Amino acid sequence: MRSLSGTLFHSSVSNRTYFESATNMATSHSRSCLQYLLHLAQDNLDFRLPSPFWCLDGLSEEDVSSVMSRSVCAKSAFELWGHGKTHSELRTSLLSYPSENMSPFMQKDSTYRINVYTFNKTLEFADRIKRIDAMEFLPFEGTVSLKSPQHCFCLLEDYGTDPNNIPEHPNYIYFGRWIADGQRELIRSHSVKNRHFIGNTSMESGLSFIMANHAKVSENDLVFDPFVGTGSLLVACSHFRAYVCGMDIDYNTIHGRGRSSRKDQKWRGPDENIRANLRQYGTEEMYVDVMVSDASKPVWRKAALFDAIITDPPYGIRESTRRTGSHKDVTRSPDVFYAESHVPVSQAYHLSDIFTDLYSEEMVPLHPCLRLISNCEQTLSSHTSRRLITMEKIKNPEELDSLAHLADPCFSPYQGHNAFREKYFSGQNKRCGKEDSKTVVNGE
């Protein structure tokens, strides 16, 4: 089982070897070295390195086109030709490129374009222009083709990411063929401004996707959201083919019943759901169904049951946190029977607690049974940020492992998340209370 497990590219290495052609092999040990680099987009940044190129070894082409056709981070993939801090070392490093990786590419009944980007600054035409004619020294023999060429080659200028100092000159210039684009359209594809069901406190779609890739969703994998909310979570694991489902204590939400969250719609109509949602991209097969039910309490049979757990906890800030139960001093015997249409009462659910019951035995961030893969943080304010955990089960629950937090030091600072609502509108207090003070002063 996989609870949000993995690296935010997901690649899957076929056994299959890069060239088919028996002509081919003979290049297939120099091509087995080459670089690629990544253009990215900056968006995100919290959840990757913050460059907006990077440069990968080790691996093939084939590993290259399966990174992107997941990732919705990277815009495009490169094979990298040269590099260099001037247009001077870059042509010396073109020149010492092999020039039989070259040439399967340049042949004279090929087609061919090359683009330029720039990186925080905007290049005049004619300044594109003069970066394109220098480059006359390749040896490409093919015909340009700007509509639909059979080749692509980018020159790409990094003038660093600092937009108040933008240099004159790029810090770093890069040229390759182009391999693929990365899944951008996604984010647009899937928007919530555009989604059939939507929520207070709805996923927003790039880090959805995100996500996803951290778990390692696959086709029919099974994968489950125990705050399953308007199911953002699901809509991107389904576009993956995995079957999803879910719980949430909401029966408003579940239900797709109650007030609105569009400012120009005032109730729900009777197909807001989360069936819908899929149905609006065409994955409603991989739909297997959603409950009201409470995540702190057991309902699932002790075995494995999914492939990954995927979830945003509530914070308490938009939407309330709840639990069932009371404050009450009642207890009622385990084989009281319940009405089917019975609503529990509910209570104050804190961070903490959720912590601790978000997965029965199994706590976040800390369990035996679980293995931390990577630790993410986003920074949302000044005194406030949320964390992105990754983690992996190792081993099958034992009977000690429901309760090893409660000797484990690490897990007493978790108890000051129980204020975090009020920590989070104190400091949004705060801040309203100094721009109220500057205008008073200012208004003097």
Contents of the next structure:
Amino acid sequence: MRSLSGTLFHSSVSNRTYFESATNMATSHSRSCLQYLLHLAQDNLDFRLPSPFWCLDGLSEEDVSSVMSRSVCAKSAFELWGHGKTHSELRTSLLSYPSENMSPFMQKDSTYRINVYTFNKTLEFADRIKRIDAMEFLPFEGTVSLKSPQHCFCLLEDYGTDPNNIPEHPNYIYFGRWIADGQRELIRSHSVKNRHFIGNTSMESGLSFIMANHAKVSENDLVFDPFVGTGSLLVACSHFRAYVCGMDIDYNTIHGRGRSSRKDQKWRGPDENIRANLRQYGTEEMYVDVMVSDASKPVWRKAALFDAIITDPPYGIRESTRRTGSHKDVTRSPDVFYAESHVPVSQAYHLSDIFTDLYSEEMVPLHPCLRLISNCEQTLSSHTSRRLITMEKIKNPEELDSLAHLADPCFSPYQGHNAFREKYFSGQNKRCGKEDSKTVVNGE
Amino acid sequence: MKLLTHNMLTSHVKGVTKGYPLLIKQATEVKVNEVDFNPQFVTRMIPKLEWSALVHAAEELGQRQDLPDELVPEYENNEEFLKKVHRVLLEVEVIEGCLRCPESGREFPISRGIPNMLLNEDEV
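Please supply the coordinates for the form predicted in complex with its partner chain, as a counterpart to the form predicted on its own shown previously.
Up next: the whole complex, starting with the chain shown before.
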């Protein structure tokens, strides 16, 4: 039985799972001994365990529903009744599932339907029907209703993840009662393609919801984005009913002026700004303020003001990094959530450069008041990737803490705030440069 | 700029130690919007606020109405009071004006409701 209690996201540092933090948000007083099956979507694979099927126990149905009400990575969740490598094993497994757990959903006056899902394989209609008929050994007493059944049961067949190597028989089979679908529709409904106000670096909708989930953004939170750009992250946070504010050093972006990022439009229209984006999705009520400001020069009074800080700082590629003041100082804000990393391909680099350029865990920004929760890598191209770093505040800062990060060796490879930009573009000349012309919008 | 934000902002001009709260000056355009009343959010924000700074700012804008000098005890259950706080925190908005550092006098403009807190090279 593949029961995966490891991390949903690849995290070489922390044992705490994203799933755990999501269920911490769900209040649950009853832990059943039932098992649940999550079917995960085939995207953001770097953020995920290798298999799209994830079996969980030690949870209640309420927990599962709660997670599904937030997750954009999970397609569906089922109460797992049986499983096996073959249909014969599945049958044995189902026959040993307690009938008292089945009967509430098999009542005489209820309606149901059975769906067959095959992953990485297409089944003929006749084969589907055969499989549905084969499930009739179960004590179904209700009537079949295809249109709006009260209960939905699913037979799921896993044919692996390699579309070029589809086995004749499934690798694994599951049967369960459908509980809930995830929120993947949000990816489409909040697509940057249809958003009123975008920029060159607007975060794609799926990832912005993932980030809001990492930060456990909840109703009535106050959230802040210090590199807000066009407000994509705030859009996602406002969807979860948090109040949002942001700042950016770029006057035109904050005011919604200047050249458009759309290829068929020269100038931005009058209704193109962050507030308008929230209005587009009906969350203008959650808009607090945005301002023009340099995030490295904090303007907030010293107090615990925000419930979460969520941001995508500039990498120095599409938008060059900027700051006010002298170029001599090298400090970096400890609240950075995306840390650059890349593997150089050019042989022009000196060996010592290569060692400092390769990602290592020591490069993750540290702060004594923050505990690292997760570190998820997303590959962008053959030579670059970025990481989503999630940290949790564990204590209030004292005077000395604010200087701690400057002594950290992880800051020495970054000489000047445009170091990554220089390395990225110096490597570009050696390749055809196709990746560079892709916009974030196309990446969805 | 809403007064919730103003309550959290401080002057970061180099050398300034008493930069809070910023004074709201030349508020030539102030709007009062209708924002859904959310008592839970107001209740959560109140402990984070500098109450006297909020009252003073509302007064500067002529929007104080009958907001008391001190926080009302057991405000969590006082819907009337929470509604007053909600109004000054989220509904009153400075569209055109400026924020003045109380110590240095440096002014940060607010235009189209957006404050510009950028300092010049020599002020940093």
